[in-house]
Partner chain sequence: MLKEKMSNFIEENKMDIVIVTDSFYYATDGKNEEYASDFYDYNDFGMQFENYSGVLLLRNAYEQDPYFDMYSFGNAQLYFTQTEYDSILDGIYDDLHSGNYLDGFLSFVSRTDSYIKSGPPSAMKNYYVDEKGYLKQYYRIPWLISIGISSILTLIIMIILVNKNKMVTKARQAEDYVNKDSIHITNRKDVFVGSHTSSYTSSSSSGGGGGGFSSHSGSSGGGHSSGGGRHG
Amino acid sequence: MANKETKEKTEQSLENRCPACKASISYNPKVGKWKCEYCGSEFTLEEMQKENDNASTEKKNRKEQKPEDTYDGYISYKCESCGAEIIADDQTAATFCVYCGNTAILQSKLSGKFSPDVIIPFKKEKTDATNAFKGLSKGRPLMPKGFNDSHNIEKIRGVYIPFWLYDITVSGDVVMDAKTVEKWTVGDTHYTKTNTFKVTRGGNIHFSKIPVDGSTRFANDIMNTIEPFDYKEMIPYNHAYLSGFYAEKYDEDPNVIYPEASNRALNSARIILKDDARYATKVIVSDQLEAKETERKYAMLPVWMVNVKYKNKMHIFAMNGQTGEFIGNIPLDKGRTLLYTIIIFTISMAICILISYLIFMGGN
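Just the structure block for this chain alone, the form predicted in complex with its partner chain, nothing else.
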């Protein structure tokens, strides 16, 4: 039983087994099915559910621990394949046994209020992420040589990251100072007439599934930059998709992070309303806009996290596990930056002098 003082709990883990040979099985993004590495069989979600639901029910009968809703510390769980006792931290919802590599899905992290509503399964594989990293040098002359060597990759993990998706309706008005300009000429005199208007535009605009990263462990700006995900491929959540990947549960209160979504919606609404007015110059002077949340969903979205070590500094890159958008901040090579500055300056000086000489020769 759980020892509440030390805040440890032995966790019941879910796993997915190959219906054919009972080996540990993972979701294959390229095929879109579960593929067994041992016997080569492929299975759809329905086939997996038939087999694995029974298995977990069995396990439930064997072990009687009932997990609690929230834990403060670490969870220890027993690997179903090799029996090793593994410690995982509080946020981890799915992980791998370091000894035998078996996926373990920690059910308590994904049930009750932590049960995700929807998921977008991985479409890109680890090799896609590695290749995208290797391709970073394209069009980036200021990247240090050897930075995108795959040996610099310290860790590369496919993680289902928790997101809150907000449906928001913005309604209200914006008021602008706007101007139109007319110009005309009579003889040698040039006239400019400036007309000033007070312009109001108002209405309502609906935004669908604005994503906000629900985990403090993943930087918001990185998660912003891999947007957007294609929501057409979003499906109801099922544990089975986590096989072969890591997963985290959310630790940000959705009410606390809601303003991130609402501010984005308000900013976009201002632009849309402003664009509706046709004037030469427009400046918003006041607005009465209100953002109202109409729906919220908890989603697991696929991201390949790539940790790179270069010259003893860590750099984080991320790839959208569905679209393949690969992003991160690349350090600047100081030497190359200086070299390019000098070369570009010298070439433009030469061109300027050449053009001025040609003009001079033309004049003479």
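Please supply the coordinates for the form predicted alone, as a counterpart to the form predicted in complex with its partner chain shown previously.
Here we give the lone chain, stripped of any partners or molecules.
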């Protein structure tokens, strides 16, 4: 790539080393520890933190790194393992060296205002995402035959995606038109009485950790659909959990996307207050609700992104890296859809004809 503009930088990449053999080590979701593929050793977060602290001290004692370059919107980093150049764009916070395969955690993308508060570690592995894709055919007769073959997977990546988590309190009340219906019979006469009420419900409702995707790279409809995450497993952020995975830093201003969270809180509050009114029918006619943010956190949440290429068209799927929820838009086989439509129409017509015949014969 041509060097369009060069700026002096002292960008650094971090990586996790095995405390036993000093080889590159990755977090293993299956065992919930860091497992070395070279010597087979396993380590806890405390043990990895001690190793990283020692490595940081050694790095400070070295000569300052040579300034790196900026290439037309991309930044180069030096791999701490093999010394090769790693090129990443401005949003990438963790990537891999194409030469030695080691994880490169880009320190400048995860410090200062970009330093995450919390993280949910991966619990699902790459094979879980692959198996989920291969199992899409169950209960989906209109899916094209062979669409979910594993060879159609163009790319599969475990990515820590930046989310903003908002605590919001909704206060106020809603006004509803409500009805109750009474029915009774006296002799041969049937009576119906409809009572109409003006009902008000109000209060303070607190919503905790409403998530909003903080990256423009990922479609909001997909990120919203893989919810919910189990926040009981959320822990303070530690960069050691990024080893073996990709990561992005946020590029959405939390103040700009806050209305997405507040609207979700307001809509949920309306539903809760409406459900509290125990009437046969009720319709909200007005409300005086106000959403107030009480706290926000910057979180890294685990997602397996699965890119599928089928008949020269890309399809994006995602799996919640904690719960295993797998979603995506599945194409329809036009031929199968037409066939099933004809079959259903034919069966429906046959049933109608049979019923008409039975009614006709019964009348005779």
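In this text, the rigid core denotes the largest set of C-alpha atoms whose superposition between the two forms falls within 1.5 Å. Numbering follows the first chain given and starts at 1. Note that the structure is a prediction, hence the values are computed from the model and not measured.
Once both forms are overlaid on the rigid core, the distance between the two CA positions of residue 256 between these two forms is under 2 angstroms. Relative to the superposed core, residue 221 shifts its CA atom by less than 2 Å between these two forms. Annotation for residue 187: C-alpha shift of 2 angstroms or more between these two forms, rigid core superposed. The two forms line up on their rigid core, and residue 351 then has its Cα shifted by 3.0 Å between these two forms.
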